[in-house]
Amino acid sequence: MAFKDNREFIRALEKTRDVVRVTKEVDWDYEAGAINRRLSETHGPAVLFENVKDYPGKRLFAGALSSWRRMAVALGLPVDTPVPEILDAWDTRIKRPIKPVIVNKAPCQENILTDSGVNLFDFPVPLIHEGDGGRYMLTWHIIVSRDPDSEWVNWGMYRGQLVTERYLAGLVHPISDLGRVFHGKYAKYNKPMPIAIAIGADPITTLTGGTPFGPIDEADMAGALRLEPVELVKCKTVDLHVPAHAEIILEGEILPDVLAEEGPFGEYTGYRVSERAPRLIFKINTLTYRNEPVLTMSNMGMPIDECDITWSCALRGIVKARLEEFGIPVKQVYAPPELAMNCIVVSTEVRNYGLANQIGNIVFSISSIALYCSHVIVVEEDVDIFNLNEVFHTLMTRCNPEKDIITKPLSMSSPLIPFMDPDDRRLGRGVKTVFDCTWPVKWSTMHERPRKSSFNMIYPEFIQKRVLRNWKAYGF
């Protein structure tokens, strides 16, 4: 059964030990943003702070889904789920997208506040890194938003520093969907663009908001998922729907032709890379929010968060199915959320000359990955590429760095990417690579591989058999 709401959630989290909620009084100045920086950076739980200074009465959640644990409990899977099952789960529901339900009445419309009644300051929102261009308000949460001739309704999550009471300012990539559609659909007409931003909807929802699903409605895509529908509620100001559930909608536009400066602010990526620079305005006209509401964080930065775990769901779902269509044997693909969604990892069966770069060239293909991922690995089925161990293992002794290295530049890539050359950040314009870790053909028939030393590999299975028998009764 899904959770209804982010309320079930943290209930559910509390049983299986993997939220702490916080009584005594934090700082939503830098304190709050670095305890759930080293959370994540020591793989601890998530974390409701339940008396924010100059808050009371307001809570602010924090990690919800920093941890394959923490993913397993809200897709409803035992909390212990092996990854790879998790990935197997996410791949067979996706297949099914699940229509919504669309209800008359909800809880995130209990108050309702406009135009000059509307204060996005009175919510406890952080200074979540030191050097932050400002007090960011979305960094969880989802914006909705509708293509104005397809009809198509898209959910995107992109960062919003508060700017004023009722001003928000978002880096939003041209080349994102809601980027494509506001640029040539609205600002080109200098026509603003009515929005919905939802805070604090189940986790589930919530992630699909940030998941490159392509032209597909979102929201079936959380049904999918939760394997139940998700209740939406129409806005009371804009012809939008929001999740019925959620802590806090904000009703209002993207105005064209007014920018504001954003940023700079601790990326994904581990680094704190984009300057500040004038973005696009979030015009809030109305407020809608629960009793008591919740407003949720997200802490970006070194691995693992939110954003690590849902990206490795999401490109593996993605990247194996485009690989399949092209009738490659590929076995698993992974992307290791230890690794800030740069490198996808493959294992496949080798069966001709150059597949690893025909791999590079399908992955790179693929516009919502290529924006992000710079690297490929590329591994043979005998490796495991859950255990980093073994891919870091491989890539050391199986990659010839003069012939299996391969590099393409000139290739589409994020401003965020930390290595690329403030020019080429600018242009966004990097370079990907392909690290091609398998054996060579000919070396099935003019050598003998090297065989690999380890238990599974070089005793023979009647051994194998015997030893894990014994395994407790050697002591071990």
Second form
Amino acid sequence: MAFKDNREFIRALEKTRDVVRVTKEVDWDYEAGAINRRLSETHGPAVLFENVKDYPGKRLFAGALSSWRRMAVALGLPVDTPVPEILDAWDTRIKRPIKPVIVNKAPCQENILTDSGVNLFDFPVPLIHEGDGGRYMLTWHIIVSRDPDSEWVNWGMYRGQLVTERYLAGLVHPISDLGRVFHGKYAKYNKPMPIAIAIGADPITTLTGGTPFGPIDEADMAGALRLEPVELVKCKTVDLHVPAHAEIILEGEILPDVLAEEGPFGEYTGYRVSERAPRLIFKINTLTYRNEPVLTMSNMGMPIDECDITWSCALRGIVKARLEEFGIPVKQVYAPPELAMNCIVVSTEVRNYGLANQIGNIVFSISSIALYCSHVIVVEEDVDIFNLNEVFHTLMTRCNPEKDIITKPLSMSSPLIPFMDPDDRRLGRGVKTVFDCTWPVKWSTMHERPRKSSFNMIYPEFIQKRVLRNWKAYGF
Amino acid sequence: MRREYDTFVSRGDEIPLNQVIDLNIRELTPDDRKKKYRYRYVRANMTENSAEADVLWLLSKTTGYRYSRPLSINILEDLGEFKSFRREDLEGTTKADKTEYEAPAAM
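Okay, that one was the form predicted alone. Can I see the form predicted together with the partner chain too?
So here's everything in the complex, that chain up top.
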């Protein structure tokens, strides 16, 4: 059974000891963010702040999917499911989209405020990091919009900060799904774009907003991952549907002709990079919410947080499918969450020269991945790419720095990549790198390829079996 | 009580002193604490920091680091909820580069 809402998910996390309810008063100004950040960096539990300063009766939930354990629970898998099995479940499920169902009455509309009654400062919106451009209400949410020329309904996750009572400003990259439709089909004709923002839906429904599925209805993909349809309800003032069991719904529009200052913000890369600049304005006309609402926060920064885990799930399937399309004998693909979406590791059988470069070209041809990911590491089949220590050992020992590091300048890039020159960041001009950690094809196994000196590779099988069989008997 | 505000700058000397200018500031000491960090767009005169006047802290636009020495601010007029920028006014400037504000030609 999928979780109907975040409240059910929190109760499930309590059973596995993966959430802590904090009843001591916590300040929304820095303190809640600092606690959440420390939990991310220490692989701690999720946290439900039940006593937020200035906001009695309103709660704040953070770190929903900042660990593989919580991702497993969210997917309905055993809490200690190994990472490759979580990824396999993800890839299997997304092949079978499930359409949402429409309901007429929804918890997210228990309270309704319109126009001058809307005051976003009535929620415990955190000042997440010191020096942030504002209080970020939108860090773990869905922005719902429609392509006016088709029936495509897009769910996206774009950061958004409070400006005044009814206005937010947000970073929406123009090549994102929302950015392309807004700039090409609304702003171009000076038309406001209707949107609805759902905060605090169940974790799987929410994560689909932050997943690069492409131009398909993310609601169907949420159903696929949940193995059950998402319940949607029609908004009160815009012609869009939102998850019925979300906590808070903001209905409004993106203004076509004006911008407001937004940022800076501590981002998913682990750094604060993008400068404060005029960005899109979300004007909120109607606000609906559940009784005793639970706002959500994702404190992005040094890994691991929700963003890292979500993208690690999403990238693997997209990249693996594209490599297989091109006939690459790929064994495994992994985007280690510890590397903040900036690196994809591919293990493959090597049959020909130039394979690593070809793999890099294919990976970087996928726009949604090229935007965020700067590095591809290609290794041979013997490397366990889910073991980051082994990956780094391979990188340091098999990648010849003179011949095997392939750089691709003048590539597209996110403005959030920390190592880029500030001017390049503004232009979205980046560089990609392929680290070829495969042995040269011409090296023979018998004489030239270095033999891996590991337990699995340098002892005969019968000795390995004997050692393993007698391990306890040796006294270990 | 001295009121406190902040604003974001690219350089520490970006705000001209003893001159009336329009700028976006954030409330740090509002009457209602729930509105801390709310934007305000004001006409104001800034001077070197003095003990009596309201305070304007400066933060880096990129890193968010706060400069150690604040300025004094004398707010003369509220100009609106927040400073807005017309998209067309930004074209051709550094911040209006095609990547951040314009969709690529190919949709």
